[in-house]
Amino acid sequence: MKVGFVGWRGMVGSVLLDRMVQEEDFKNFEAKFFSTSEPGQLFNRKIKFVRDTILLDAFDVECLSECDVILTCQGSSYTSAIHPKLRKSGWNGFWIDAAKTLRMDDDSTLVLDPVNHLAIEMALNNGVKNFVGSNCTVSCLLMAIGALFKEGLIDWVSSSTYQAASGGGAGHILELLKQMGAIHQSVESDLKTLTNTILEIDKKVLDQQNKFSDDEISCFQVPLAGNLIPWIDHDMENGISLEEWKGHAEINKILGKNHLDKLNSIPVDFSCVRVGTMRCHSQSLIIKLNKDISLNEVEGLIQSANKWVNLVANTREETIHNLTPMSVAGTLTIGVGRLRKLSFGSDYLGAFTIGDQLLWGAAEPLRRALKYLI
């Protein structure tokens, strides 16, 4: 089987790569290496199970079409203009993708093995030849309380995100970073003599931020360094963005309902934001049950769902060490924690939830994807 890598040096794509490396992916197929801007170029990765290779053109169709697998990490645009080309070429080959574009299609399948393998397989017996990884906060959700839908013990969610500024990309990372540096470096003599009040240092970094200029937030459009931003991605022109319509749309997706369905689909709202921090995306969740069972069971099926939770107790020493962005970057963990009964009725759920997006968000899932195409 050969199968073409697409977008692989971006963040998704080296946590992807990193991953298969680590689990010896490499030795079950004949890997291509694609490049959008440096084709002919020799790949510059020494990795086991991989020949010395040149890189081959992205946007050549025709090379394209000689994989078996095309799995891409390079976005949507990329996506959208090669994906109906090397179709219409009649190029029937599988499709592994981590962007939006094809996500609600309906020849596509939406890849999180943990909880849908099943819909995985059936989809694979049918032909269907697409497959994307969901949106990262829906699949660090579903990996944290599947199980609960599984059950059909829910009326409703309604999940308050705090993502990470990797969620954008490296760029956004490095703008994060800079804008910190700016920030410490315009009252770092105050630090050291302490002769400013802290209010005065406070107007200090007020001042600061209101003076980036248009280059210094350029990702962001406003600073994010001691900042939260409540939008991410596109205006849907209904008082929703791009990122919370994904969340009620992807996740009854993935649970084989249609997010159309008013009847049968499961409400899902997400309000979400980004905040400066690095890497891992959080969720505050309230959860409406439909009926009423205890902590223990609630507890004992989201443990018993896959092995990566880490169900985390609800305590203060539990929750600062074991909860946080820190405690899960760079690693599969899916913590779950601050379970408890919430005042509006014994029937509704209280969670914390905490995953690395580009693990479980991005790249995991598409890694497994690909090892149940082999």
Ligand code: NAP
The other form holds:
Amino acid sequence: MKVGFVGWRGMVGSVLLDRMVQEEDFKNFEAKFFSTSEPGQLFNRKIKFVRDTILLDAFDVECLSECDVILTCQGSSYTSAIHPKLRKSGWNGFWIDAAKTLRMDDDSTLVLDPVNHLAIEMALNNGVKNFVGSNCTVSCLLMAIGALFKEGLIDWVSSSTYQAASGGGAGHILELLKQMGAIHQSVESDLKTLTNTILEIDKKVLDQQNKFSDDEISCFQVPLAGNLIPWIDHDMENGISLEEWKGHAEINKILGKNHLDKLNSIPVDFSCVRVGTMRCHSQSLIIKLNKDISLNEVEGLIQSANKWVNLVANTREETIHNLTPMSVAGTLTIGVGRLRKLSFGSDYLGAFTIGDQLLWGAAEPLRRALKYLI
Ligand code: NAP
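Form predicted in complex with the named molecule, following the form predicted alone:
Okay, now the whole complex, with that chain kicking things off.
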């Protein structure tokens, strides 16, 4: 089996390759590596079971169509440009994708196998060829509280997100780091001498944030360091962002429900905010249960849903150490904590969840989808 990889150099692609190396996935197929920017160059990573190889042209449809599977983490513009051409050329291979482009298409299946493995198997049996990872906050949320959906316990969910800079890609995280450096530089001498008052230092920081050039904010359009941005992805021009729209649409699709069917879909509302963390997306949840079940039962269901959930006791000590981006970065752990009944009523549950959006939120479901296909 020939598997072509596109976008392996980016944030998601790099994490994917690392996971595949860890799991020795490359022994199961012949890998080909494509590039949109450097075709003809040598593939510069040494990977066991992968022969030295030259990067192929990711825009060469004929070359791509020699693959049985194409796995792309390149992004939505690439998918929009290449996927229709490939299909039109008669290519009937499997397309596995991290991008949003094909997610809601009728002929694509969203992949998050700990939650919807039956749907994935059914799709394979029914000849589906497009398998797409869902939005990162959607995957992390379902890995955390999927059991409550599965048990039919949820009336609706509201999620306020705290999304890391790396959610935007490699360029975004580099931009954040450069801004952090520039801000630190602007007050470095003050931090050494401590002669200026805290308000003078604070003012200098704000001045620096305000004077970043267009180049220095080209990814986020405004400074992210020392700031936050309560809007992610396009403006849907109805008061919500595309990132927020994906919450309801994709969660319902994974649950096998039509998001447009007001009677049968489960209302999910997201408020999506970009914060200056490196990686890992956090979500503060309000869950309206349709019956008053005990916290013990809720914890039992969440804990037993999958082996990656780490239930964090709702205490200060446990929370500040084990429910932070730092505590799960680079791991498959999904932290779930701050579980408590809210003052609105005993059927209102509060929770906080955190997961590495590059792993369960992106690379890992794709890696596992590829294993399913093989
Ligand atoms: P990314 O880091 O920007 O990488 C995408 C491509 O950008 C790379 O394959 C590379 O293509 C090029 N690139 C340009 N400058 C680069 C640099 N300095 N370092 C590495 N690559 C660079 O994007 P991504 O975050 O991996 O996202 C890929 C897709 O996954 C997108 O559709 C995104 O929406 C989706 N996704 C992302 C996340 C996330 O948390 N980041 C989560 C879920 C889904 P060439 O090698 O061809 O030049």
